[in-house]
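Next up: just one chain, as structure tokens, the form predicted alone.
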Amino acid sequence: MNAKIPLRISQFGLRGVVGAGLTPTHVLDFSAAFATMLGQPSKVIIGRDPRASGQMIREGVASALMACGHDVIDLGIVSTPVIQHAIADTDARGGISIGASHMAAEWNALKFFGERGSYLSTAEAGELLDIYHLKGFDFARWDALGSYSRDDSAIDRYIANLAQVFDLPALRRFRVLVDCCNGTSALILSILRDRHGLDLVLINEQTEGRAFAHEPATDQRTVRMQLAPLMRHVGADAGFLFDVDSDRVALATESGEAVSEEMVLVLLADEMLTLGPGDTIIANLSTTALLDEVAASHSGRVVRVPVGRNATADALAGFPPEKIAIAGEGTGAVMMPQFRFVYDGIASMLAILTMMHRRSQSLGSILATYPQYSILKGEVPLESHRIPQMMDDIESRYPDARKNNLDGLRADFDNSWFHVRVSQTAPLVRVIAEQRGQPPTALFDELMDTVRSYNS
């Protein structure tokens, strides 16, 4: 993340370095805009991850919501999926999660949810931004302000939902190593361990707001450095690494192999398509092409959408729920229909363990059944006024590719593809290239060199 731009305001919400970019004024105004967008006074759920700035931001969020007449229900320190479940369980009008997911401790963010805990659609996110920029807030009279209350039972209700969906006693057979990265997953997994007898070995379990044990990224590199070396020592059947708010997860096999973050969605898509009834996968343009092979093996299909959870929410709204097998990203963030299409790393972990149990196979042996795809990912800071010229240049260099301009440029060849796009959450151009078999090193290097040339 470019330190020169410590604040990012977009349709994905508000994200920034606290103090240097993200200020109390931003928090108050964005929260008031969301409260105004919700309309008639109602219940709104809030919660936060353990970051040191979370308490300060929570006060601003709650104040703005109450100032617009809404009754605030504060869940305390909880994962983002717990907040989403609580919105649906309590018939709240919406909710706000305070937490910056896979970002370093100095960052924080606001994520907004509508009824039933769903991510805002593109239209709703656009409306929120319009209200924020116009400062057209609908504040209540002094005698119609909202109330504030605490609810400390949300995690228990969430775990009860997990127990209804998954056969937890059957999963006791597995020893599982989990890197909690000092985040909210520890609060949930410790209860699953102690109350339901799961054999979970937790590391970096202590919640921490100022100095995480390591970068909270759910990618293959972080797994290779932090989790994979411990697998054989612990004797674990599978390993999982979470981000701070537990909506993403990454994997390590029983032999200590660090698995590409792309494979979380692939594994669960294979399982959900096997079980039915849905035959459609929703994934973004940056996600592995292996997903298309898996879908074809089940006579299913992949619907590709722009990167971003608003785009996924838009796509989900266009299908009957029973048609969707799964939705997700190649970042370790996956939505399953039995869990209300909420990005949920802990549900993903339990679903992968269930897949291992149902197939009587190790994680490594399941992964070995898929053809090899090699993906390379990079990012380059770039001045925004040169982006159109850069995209035209890249497109002209590959005249024979099948092109998709829905989100930047995706170009497909017979056995490889690339995607170049501007990030909506960071001042970066992201470059991804994948090939069936060996890594597409020459193609990736060529793309990175082209993008970098526009910084000179």
The other form holds:
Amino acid sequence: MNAKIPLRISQFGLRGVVGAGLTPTHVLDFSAAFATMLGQPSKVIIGRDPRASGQMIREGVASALMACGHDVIDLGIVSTPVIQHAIADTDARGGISIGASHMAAEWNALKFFGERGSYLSTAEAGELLDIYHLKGFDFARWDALGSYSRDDSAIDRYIANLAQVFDLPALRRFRVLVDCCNGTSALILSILRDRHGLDLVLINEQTEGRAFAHEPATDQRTVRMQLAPLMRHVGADAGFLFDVDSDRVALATESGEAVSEEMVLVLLADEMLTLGPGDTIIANLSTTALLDEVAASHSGRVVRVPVGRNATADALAGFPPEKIAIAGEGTGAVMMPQFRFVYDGIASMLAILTMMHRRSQSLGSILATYPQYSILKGEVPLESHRIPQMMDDIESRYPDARKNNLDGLRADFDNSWFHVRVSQTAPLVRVIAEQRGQPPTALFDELMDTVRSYNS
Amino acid sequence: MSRAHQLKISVSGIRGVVGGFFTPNLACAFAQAFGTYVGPGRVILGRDTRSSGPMLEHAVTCGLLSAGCEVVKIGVAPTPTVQVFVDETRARGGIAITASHNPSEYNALKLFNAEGLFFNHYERGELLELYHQSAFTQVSNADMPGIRFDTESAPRLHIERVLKHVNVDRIRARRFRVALDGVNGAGSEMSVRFLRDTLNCDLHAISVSPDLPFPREAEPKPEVLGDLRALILREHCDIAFAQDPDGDRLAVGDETGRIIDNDDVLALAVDCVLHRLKGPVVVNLTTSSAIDDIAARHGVRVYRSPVGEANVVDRMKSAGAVIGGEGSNGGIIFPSVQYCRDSYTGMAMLLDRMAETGMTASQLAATLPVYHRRLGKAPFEHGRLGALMQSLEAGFPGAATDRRDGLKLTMEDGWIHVRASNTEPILRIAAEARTSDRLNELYGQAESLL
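Please show me the structure of the same protein in the form predicted in complex with its partner chain, now that we have looked at it in the form predicted alone.
After this comes the whole thing, all chains and molecules, with the earlier chain placed first.
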């Protein structure tokens, strides 16, 4: 792995800085590999976020899919969940979302979806990579190439799906402040505001291609700087901040408190376990232990999986749908049983508002019912080939911990835990430590020092 | 078919069979090289009606954007229309996605510089070098240009230029009965509007549905224009036109149902222009000596160039030619409109000449000097070309030799021209003489030597 070239080809697909790392060749080859993996020519749905490079990438994606005989339906600028719904609502074989989600504007990426809009399983993601590297693409004959067409109605159909699940008129009572971060959420939320009467106050509503008003990260720090200070001025009951492709969301309370990004999943897990019928939560190893406590209070359980959407998809496939209460990450990406194939920030927002409505409680007072957990997250740039040695070293330093090696090292103590792993999306080692109560500062600092000592 | 035949990347650009050979990757990479070469700015992109056109259009757009070029998509458009539009809009360059007269399974990229001209020899070499080195400009998100769509302006501007050089009222007043075979190509709709609406012809058109496949061989040769000849006779047309898929080549039929030889069509156009504008004429080495006779009537000089539109255009520019073209392949180049082969210029010119003189198409053709011509081809083995040319030259002692493009041997009463094709692995043989006996003698002798 070369930390200098901003390009990542992994289980999670393709991402990189356009021009410096991500080139048309990558885009064409990855798309042709995906088209080849789908097999029998059929319909493939594509869409993009507003990044300026998205047009260039869309042209490459479309040409490769068409060359392999697939008919391309282009939804234009839409959120990733809109693409997934569109796949599920039609007989499309799969889809590609062009967009770099929570990353800075200069990045772009391809995310791949299978039938019914599901994330690729680990096996499928592996097959895609194999075809990509073999470059043995199934190009169609000149007279059997795919067509290209536009469909500008996908957002409307997506909103119709949401309106079937959520009682939108009931949610009009809430004044909601939303930071769209110049992303695709604005296209959906403005319709919920204008046509469905939701009292949404949108900031950074204009979609932008070259620069976003701020880093599109759905974390507590960004909420604290960008959204929380405005809450009291607006008199909002809840505040939400979206990433560019709207699959993640972060929260602020009515009193202007920036909420930990871990809490989106906790809140919705609590709600879904209450409503039933599912009793199982799927979450990755980096996600808060508060989830275990909430699950226990409902006699539910948490199934821990490696980080990444493929692993979650694998786990989901192992349960009957009615068993699953919720699945998600501590990043603000949550999928609910009604739309079990989609990480969806907007659906998460509507579900949290519904929870406030159903309980007749403010967001702040709901959050106050949970015990305090403190989580610390850090990352160290990776320039060393000494990862295995580092992991062994860390493991030997904590002989008393309960260990899980599904994805790096997760070590649990009585009131705390840590997770050290190599990122699949960036050349980084990620370090996370959490403690019930006060922050585990000493543990975290010790881990960071150990990791840094191997980066030389 | 050999791999070499299915894909060819050369100074002529990139051309091949779509579906495994001419892939989107190749098209995209070539567009990246082109975009890198012409630099950041607008690039005009058009295509003909081949089924692979839309796919390649996306691939080319991807490559151009990535190299920092804003893409102006003009959709389905004849190649000369793309060229005029590049020139009119002061774009950095243009790309037409078309394999011209090649069969449907082929496609290719025709590349134009800022003047809307084919890349010349040096430009093509430089571009190819860029392509081979993959030394492409790759812009960042901050500098990424966008796409614009304009399907309306380019045909209008092209037709406006053509009409400046003919007497429209005179043509309209005649209400000519015209037969048209558009081969369901890029010119289909534009030609119907041009002939029926602009020039007020009583138009009888076939194969003008751009969504349908080519109904005949793409090259408008007399032997594939049977339907058009039948149409002329059935509808008692005054004249008939047939285009190739990208609307640069033109074939013409007269009111008797005869398809006029391509060299004679060019000769008519040359005659027509020289009546109004006196100046040099440039044609390729394979074009008929009829051009020399006509130029002599008007007292102007003829210059010859190697085969290929770019070569003819280069020579026309240096000679200050008023008209030029390539006889054998139906290309009329009238620089007052644009330095490119243009079927629209040809159609307008011939109708105008008929209106001006009151002569029928066959009467006009009868004013031309009579020559007998034969074109053929022979398979071509690498490494044998030199020896073949030497034995050919030895076979015709006393003939004047011209080696600028293969070998042309000129005698008192005829000539032979043998050259390697730029686009296919074959030798092209052309011969012309005053009498058919002498033609058969010349052609037969060349064929036996080869």
